[in-house]
Amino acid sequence: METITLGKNGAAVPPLCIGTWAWGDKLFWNYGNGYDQQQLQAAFTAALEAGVTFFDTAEIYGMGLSEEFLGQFIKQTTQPVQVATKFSPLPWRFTAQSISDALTESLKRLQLQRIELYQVHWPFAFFLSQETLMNTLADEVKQGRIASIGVSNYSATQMREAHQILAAKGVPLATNQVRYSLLTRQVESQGIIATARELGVTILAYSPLAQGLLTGKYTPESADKPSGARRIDSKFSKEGLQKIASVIFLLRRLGEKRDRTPAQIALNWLIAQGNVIPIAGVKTAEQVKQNAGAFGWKLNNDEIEELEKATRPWLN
């Protein structure tokens, strides 16, 4: 099984991660309407069967339910599972103890003694300084409750600052989780990808299918209308879909040549960048199986270059 290391010396994980934002979340994903715990359990099992043992969650997903479900499912398997979760720097958290307490609660919900990757969910920390935050996390690494430290939505400058604070404590920054897909390539033009490579930080790419746009499911002519938040997103309007039609056509053409879906081609392009792990959100076993078809093979250099050229308008 192909693996990628989290940072310079973190865990070796599959080149694809399962995202669990929808696990228990009613606000954005309407949990309980069309899918429930039974479907999530099946998705978890399907992931392990496909060799995808890396899961990303957060304390705020489903108000803790995502972590709880993941913890319950892990207890029912003997297979090693790598878990990444996230700390939310909320306004009332401004002390080192509040960080440690949040970690304790996540560990309880996950029913784990140690988390493979503990990430700061966003850089704006209200009354909590980056020094307090990173130094406390570094202490937790030394105490053994965290294996590696990550950040999320950090700019190149913010990532470098976090890296420097941790380095002074002898702890590397392992990851930065950012929005990254063929249709959201701003992290390249903003220097985040280059800085991550320089610092030895692995990129975790969330929304790697651009909220479903890269699946090919939505087209200007399609009768398949977007639901939920997508209904008011201009990218899913007829005009928005016409703008990406050439990219979808290319994904379909490459997919037909390789007997792969457009989504699998899009995910493989991210993996091919090197030092990048896409996080594919799932609700069902079928979605897991589809996403798992994105690894275990490689686009060739010409195909990677063709996709890069076709999506240059989305660099900015």
Ligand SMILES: NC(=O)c1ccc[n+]([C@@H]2O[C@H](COP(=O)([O-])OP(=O)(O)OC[C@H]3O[C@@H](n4cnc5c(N)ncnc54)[C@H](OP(=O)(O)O)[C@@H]3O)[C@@H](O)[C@H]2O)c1
The other form holds:
Amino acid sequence: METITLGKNGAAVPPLCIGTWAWGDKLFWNYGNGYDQQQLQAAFTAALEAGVTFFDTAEIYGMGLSEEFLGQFIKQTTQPVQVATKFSPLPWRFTAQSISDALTESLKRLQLQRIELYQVHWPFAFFLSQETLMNTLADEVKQGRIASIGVSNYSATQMREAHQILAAKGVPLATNQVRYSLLTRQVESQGIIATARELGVTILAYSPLAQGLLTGKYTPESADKPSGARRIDSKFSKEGLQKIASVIFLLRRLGEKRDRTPAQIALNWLIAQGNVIPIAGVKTAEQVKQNAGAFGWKLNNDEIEELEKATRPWLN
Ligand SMILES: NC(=O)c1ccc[n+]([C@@H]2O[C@H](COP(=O)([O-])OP(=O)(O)OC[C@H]3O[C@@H](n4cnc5c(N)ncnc54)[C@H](OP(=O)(O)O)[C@@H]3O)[C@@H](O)[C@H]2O)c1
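Counterpart to the form predicted alone, namely the form predicted together with this ligand:
In what comes next, the whole complex appears, and the chain from above leads the way.
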């Protein structure tokens, strides 16, 4: 299977990553309502069967439950799995030791000795400087507990700074995880995509389905309402859904020609940008199977361009 290297010398991973924010998260996704641990275990198994062995989690997802589930599921397979998790730079964490301690706790929940990618979840680090953060993470790479370092939600300038601090330690910055989909293209207009390319940093695209909007299952007419916090998000209101109807129509039209779903077209468009790995959040095996059909084939240049033109209003 086609693989992508994380940054300059990181792990080789499949072109799609599985997002596990919803795994155990009640606050936003309403875990326990409509899906449970059994469904998640089935989703994990379906991912491995489809060759999607790369998983993204974070210590704060489900207050640790997402990492715990992933750890339990990994324990039950002999297939190699690549795990990316995230450090939360919280106000009471202001020493190098607090970073290493957080990593220790994540590894315990994941039941792993080493992970492929450790990411700083957001750039604002209160009393913790970027130097302390990056230098500590570089030491962890040298000690072998993490293979590569990533950042998340970093602007082009912040990514450049992190890259520079790490370069002085001889460690490349591997990834920047940012919100990126056909309906959230600000990372292009803000120069994040171009800077990542220049620095050899791989982009991990989060919310690549715009939290379900790009699947086309939520329409202004349908009674199908999203679960959890999306219920109060104006993007999921009747007016919000009307605004994106032309994009969904285009995804359907392109999909029908190729016997693909809107979600598969939307994810394939991101992969087609090059240097971009979408992280599709999933709750069920069915969603995994569908999303795994987003790679292994290519939209042609005309289709890529048509989608680009149709979604220019979402560049800003
Ligand atoms: N670094 C960060 O700050 C950050 C922020 C957000 C997310 N992330 C990461 O990115 C991942 C993905 O982002 P996300 O979960 O926000 O959004 P997403 O991947 O755009 O959407 C995920 C949701 O869409 C629906 N869905 C997925 N595949 C589907 C399919 N084939 N058919 C129908 N519905 C489908 C599911 O919800 P329903 O079935 O309920 O509609 C699923 O929970 C997260 O899990 C997390 O790992 C990172």
